[in-house]
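Here's a solo chain for you in structure tokens, the form predicted alone.
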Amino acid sequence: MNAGGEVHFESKVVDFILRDGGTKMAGVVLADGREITGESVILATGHSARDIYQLLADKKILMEQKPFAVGMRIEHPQPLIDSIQYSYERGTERPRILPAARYNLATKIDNRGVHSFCMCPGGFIVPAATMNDEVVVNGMSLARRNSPFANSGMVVTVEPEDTVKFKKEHGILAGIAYQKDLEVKASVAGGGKQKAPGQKVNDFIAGKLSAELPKTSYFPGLTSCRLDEILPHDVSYRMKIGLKKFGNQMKGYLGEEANLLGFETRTSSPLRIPRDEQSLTHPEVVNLIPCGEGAGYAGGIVSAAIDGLKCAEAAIVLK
């Protein structure tokens, strides 16, 4: 690269190498033996580089639980978004001129937020899960918005405190375990091969099993589930309320055609790596810079790329 940089892919990091008694980061050491030296280190890993958060947990290097949010991911037809949001009715073709409708909804109940979450217009639901055991559901719309579906997550916002009875066997990763343990609810009750747990909004309201469910664009398929009776209690009671706030906010929203997958869990990071506010390394580990949505800094592409900008900045003071 022009700059100097190197990419190395294929190149997984499996431990960090630290001096000084375990107070100073030097570099990392790959799976393959190679050991990557310099002056900084920025850990940009995403949010679901669960492995290195267990390696910052074995090397007892300082992290902080914090809120993320847990749900799922609803579906419509997106003629029948355009119509509610475009106020014409149903059956009427889209002009040209108007983009596929988005929409964001969000409201509070019992000291949690309940809110949509990336939607996508136009777009698709898709497999996101890390491991074989799980099913992770996430959304994508391509650059023409062309699909006829609209899918948004719906979530609801979890505290540390939610995740207490993950604490006394994981620590400082019950939050993971949290996330972890209803994915792998969503790969059993969806029965392999990816498939996802399904249930209608109206059905997920009123606790009963749907007897079909709508099309999907989530291709690997659907199984209907009691999507209420999977998620913890504190989840499922909140969603029912905030889905009925929202379906009063739009008019037919709650429609027969809408549809909830299982499960929307990687929203954020549960935890967080700090660092200092000035020159963004960790309190206890010098020249280690925590950057972007892994270490708890980011939500979304756009500030992730902004938070690297800053890391990248912090790495060249340092140097």
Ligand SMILES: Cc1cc2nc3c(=O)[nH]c(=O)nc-3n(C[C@H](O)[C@H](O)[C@H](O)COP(=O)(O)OP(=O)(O)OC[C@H]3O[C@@H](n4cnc5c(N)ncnc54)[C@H](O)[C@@H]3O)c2cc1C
Given for the second form:
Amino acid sequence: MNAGGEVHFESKVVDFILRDGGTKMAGVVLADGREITGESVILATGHSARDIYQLLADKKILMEQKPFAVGMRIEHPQPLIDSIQYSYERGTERPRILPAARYNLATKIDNRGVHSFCMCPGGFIVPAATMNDEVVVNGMSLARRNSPFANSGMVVTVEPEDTVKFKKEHGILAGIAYQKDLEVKASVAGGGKQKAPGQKVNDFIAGKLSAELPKTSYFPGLTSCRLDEILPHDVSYRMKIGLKKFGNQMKGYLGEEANLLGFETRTSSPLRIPRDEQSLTHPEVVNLIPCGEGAGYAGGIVSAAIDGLKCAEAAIVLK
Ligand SMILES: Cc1cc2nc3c(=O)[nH]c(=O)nc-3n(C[C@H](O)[C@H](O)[C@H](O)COP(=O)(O)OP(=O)(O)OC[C@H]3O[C@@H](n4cnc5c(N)ncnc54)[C@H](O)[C@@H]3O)c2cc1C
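Taking the form predicted alone as the starting point, write out the structure of the form predicted in complex with the named molecule.
Below, the chain from earlier opens the complete complex, with every other chain and molecule after it.
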């Protein structure tokens, strides 16, 4: 701010101002009609700015499909995870000196990764959709990590070739269409008002509807559904095998209290906006600097922040 920077809150970018046959970006147009121009544009709109990906596609600005991952949130009572990880009898109180236990699980099934993601000890499962017709679940922990639940993303890698069904209609945006398809299916299966479809882990593996679901931290609530049938088969069968392996590694992980919620679709961007390794500028639009998670250069708060610093320095060099 001391160097003359301005922050425009509630200002949505709806268009790009392109010059020199689309090879230079002179600025952006905001929803209220204002134009903001500059010598370079850092585009850091995150992985859920689907309107911006659409705008880039409409303007024929080069993007590349990249792998991402989809799956579910798995939830357990935190005392169960504590007892597994700290190797004590369930029912024993966790010694105060120990933090709520976490875990990290990963395997490879038929050339695709199956892994836990963003494990939240003593945390909550929260709604993370960006449109009313979607249900997306994500996880978070408060600093105290004192919720009675432990949750984690449990996801399978999706390669660009796995999205081929959506390619004809959506072209480069096929990965986004794949995510959206699952999100809408979750909303329909949940029955509205952000209720999420849920299934016990054991029933997911056995392929049957859960007669009842364990307690959850997800406040909009759950509807019992066949998640194994809604997920694409490529994801579902790998997830079943992966979960069984994880159950062998962590005794009790697949017990009656373990629950799955659908769907975790926003683990990372299905697209990369390419940039030169040195200048960090787009190869075709010379003063566009793609930045952060939405451009495919970060995965999480710290790496996105560091990428922001790198991009700011790149913009200074361009000046
Ligand atoms: C519930 C939840 C929990 C998470 N927990 C963790 C965690 O514990 N640790 C961790 O490392 N990561 C966590 N993440 C992921 C982390 O939030 C992201 O990796 C990170 O925020 C990405 O940063 P970014 O700057 O690239 O994008 P974002 O943070 O998504 O920022 C993009 C910004 O661009 C704005 N924008 C979008 N479109 C437009 C437009 N058209 N015009 C103007 N502005 C626009 C958006 O409003 C937003 O402010 C969590 C995410 C969620 C949803």
